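We begin with a single chain expressed as structure tokens, specifically the form predicted alone.
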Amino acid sequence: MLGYTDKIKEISERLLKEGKVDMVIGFKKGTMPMMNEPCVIKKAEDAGKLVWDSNCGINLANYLTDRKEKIGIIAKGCDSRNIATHIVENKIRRDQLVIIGVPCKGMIDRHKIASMSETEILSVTDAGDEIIVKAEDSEKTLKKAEVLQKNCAVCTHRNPVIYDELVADLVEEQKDADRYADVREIEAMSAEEKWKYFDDLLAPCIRCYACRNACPLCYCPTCFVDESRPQWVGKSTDPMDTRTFHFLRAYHCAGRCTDCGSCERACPAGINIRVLTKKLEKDCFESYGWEAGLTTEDRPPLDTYKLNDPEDFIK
């Protein structure tokens, strides 16, 4: 990783110091273990600033919307096809950006590495296929294919699809992973199942809305959940309420997501929100042989109509 780094420096301080961008959004260290922050940078003298590891898990096409200047932007696989629906989505325009390709190997679990230790966590560093983790009392050393982000697990577009510059050749994808085997299962229980299967999964949630505030398509200007005329849900943790928002939140996303795992990231209780982002993106996977985020030519299959889509569930 510290030859990413070094190049992600290279790269954005030359863009800086040519005027070819008015600024590099990428991170920079965390003042807490495995939460690197991101930054935006203006002068070339700050590009010492920048780092990459496998902490660098939040989605930075998020802090892209609308913006009128000519920006550098740091993007792996997933930061990438979320670029791509922006641009699509018209809250960038191509020409804006000088996109910094980074191939990925995985971020790592924040929480499951913190569920490890039972005193606090000093420091988690990267050592090529391993991670080590220093806490107050110990020090372990893990493989960090077992300690992987579960969406970093599964991801079969670990480079990313549009760049200008990459800083490290292109890495090999997955092409054994299993997407869809959690969908699976929970499509394969019985209504009363999976009622209590969801009542449990969203009964640590405290209505914080990290997750919707963390993901790069959560760009509305007001929310749902926050509109007042009407009122389209409540703003109490009544379990429906809760429920209500997750499910929409989700529908709104359906089509567009990359699972990029900001959400889960985000998310302070841990839930595995992801599981009704990926029962959408499988669906209109198998509906349409679509996936978010690989074109910036075409819309999403929500967003547009053509005459031979498949109408059966029509009644």
Given for the second form:
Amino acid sequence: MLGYTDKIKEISERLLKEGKVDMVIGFKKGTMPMMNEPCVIKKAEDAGKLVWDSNCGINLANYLTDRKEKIGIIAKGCDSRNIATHIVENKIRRDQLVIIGVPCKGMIDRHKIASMSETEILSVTDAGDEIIVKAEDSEKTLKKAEVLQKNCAVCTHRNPVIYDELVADLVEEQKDADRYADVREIEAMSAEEKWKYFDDLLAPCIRCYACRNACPLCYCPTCFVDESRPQWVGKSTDPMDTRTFHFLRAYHCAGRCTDCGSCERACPAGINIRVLTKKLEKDCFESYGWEAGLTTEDRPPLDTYKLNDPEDFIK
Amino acid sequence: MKVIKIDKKDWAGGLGKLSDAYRLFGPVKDKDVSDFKELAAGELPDFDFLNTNLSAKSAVFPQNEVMFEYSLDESQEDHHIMKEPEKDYSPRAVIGIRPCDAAAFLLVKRNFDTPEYKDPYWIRAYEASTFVGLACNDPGKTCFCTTAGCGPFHEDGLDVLIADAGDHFLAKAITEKGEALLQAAGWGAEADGGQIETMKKAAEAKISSTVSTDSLKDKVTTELYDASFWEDTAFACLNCGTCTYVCPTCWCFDIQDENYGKAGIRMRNWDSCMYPLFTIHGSGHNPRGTKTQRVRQRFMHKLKYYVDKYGAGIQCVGCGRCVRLCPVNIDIREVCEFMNSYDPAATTCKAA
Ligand code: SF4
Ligand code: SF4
Ligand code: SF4
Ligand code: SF4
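Moving from the form predicted alone to the form predicted together with the partner chain:
Then the entire complex follows, led off by the chain already shown.
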């Protein structure tokens, strides 16, 4: 990934020096293993802080919302799709952006890797197709393909869909990925099994909203769960209120979610929360042949209306 | 006070006896994640953890707590009258709390139990509790307790300190409450206290993470407030509130009424200064309307306002949870360093 990092630094430095952008949004090295911190670079001489490796899973489109500056932004496949969604939804203008595209090879699952180690992990480093995990008393080499974030393992848009600069040659897209195996498994359950599955899934939720806040789609000035005059949803960890939050949020993301996995990555309780949005992503794909964020021309299916809609109920 | 040796084979039996006299709380694991729960009959606390995901504060200060109940049914005589619900304040024992979390109780006590204000819910639960601490033989990489006012074998806030010595535990009674608990469990074999001291030194030597806090009190509040580093520090923050929910020393709560038909409750829920709603006024104006302001508030409160107000160190016990669980790696140790070493002269405009 060193090549990527060098190129990112070089492009960012140039853009800042030439005054093409006021800032570059990217990642800097974190203080914890498997954590890089989203950061903003405003001076060309600081571009050296930027890094790239398999720990850049947070979706940077989230940091663009309603900004007014000219911005250079590092964008892997999914970030670029959320940038496109942002442009369509008027959360940023295309001409404000210089998109520095990163052909992505997938991000690693920090929760999974942490749970694989008996002792505390000291460092995790990329080595091509392998990941070296150092812990107190051991060093393990893992195949990156086996520890990818679940969404990355089935991602079919690793290359950025819109970009102005590219940090490396485009990568080959995954063709044989079975994108919806996990959703099908749940779809096949009986109603009781589903109920139990979702109860179990959401039981550890503390309603911190890290999942929502890590999501570039969740930019409402006041989220429905935060409405307080009057409340729309109860604010405790009552299971019904917690479910209401999660199911409604998922529906608000229908047709817009790019399955970037930021929500799941951010959750402090390690909840596999992406299965909800994934189901809707599948429905949009199967019902409308729609994948979010592939173009800046079309609006997402659930906020458009066509006179020749084939469904009767809408006429 | 005296040190008792508890053979591990007598552990479950002792806890069994305790459960007659106390409600037991302890760390248990669910899908790899360790958290404090009330233990079911016969359930043992699981001591295989570095620290729990959420702190032990919930044993006294639950995330959601009913304060009052009321009825909106006007055919009832007592409609619209707030009434305190029955609650169980029988003795409870929190088994396996880490010393940092115990120290945190003393720290939040400064807020819930003051000469002027006494929070009845917190105080009753706190007074009903006996804290049985589990010393940290192997502190984590993100534990910086020794420079945050406590340490892996710290005793303040605990009633008993237990150290794992292989095939047995050493239990040091720290308060009378603690002694009573050891007695109730039937653990009585006296042991030599020296070994705990040796283990303590070894554990403290393993702490690799530190903060410097010596200059915080001398900084000018307004200068720190206006420091230029806040913007960059806050950039990545998602304002998710995870850091405050997992923190043993964050004490803020929000009060909400919830009605179900004609019955209602007034409850309090943990709140977070990271949320815009925390400060929004009835008028709609929000004095802390931006992310940067909110992030600054969290750190200024913990590392400056609290320091100045109480003269008793920082409002952080160094448990490292916020460092481990922040989704974007905002690290209080780094921010503390920025604050502690802040020199406004070095950053003001040179031309001026
Ligand atoms: S979802 Fe695709 S583009 Fe996004 S990080 Fe994973 S592999 Fe990369
Ligand atoms: S991030 Fe996790 S714990 Fe927080 S609200 Fe979302 S699902 Fe719940
Ligand atoms: S956990 Fe991190 S991202 Fe979330 S509010 Fe705290 S500092 Fe911000
Ligand atoms: S601020 Fe962070 S390290 Fe300090 S007590 Fe709270 S969670 Fe622990």
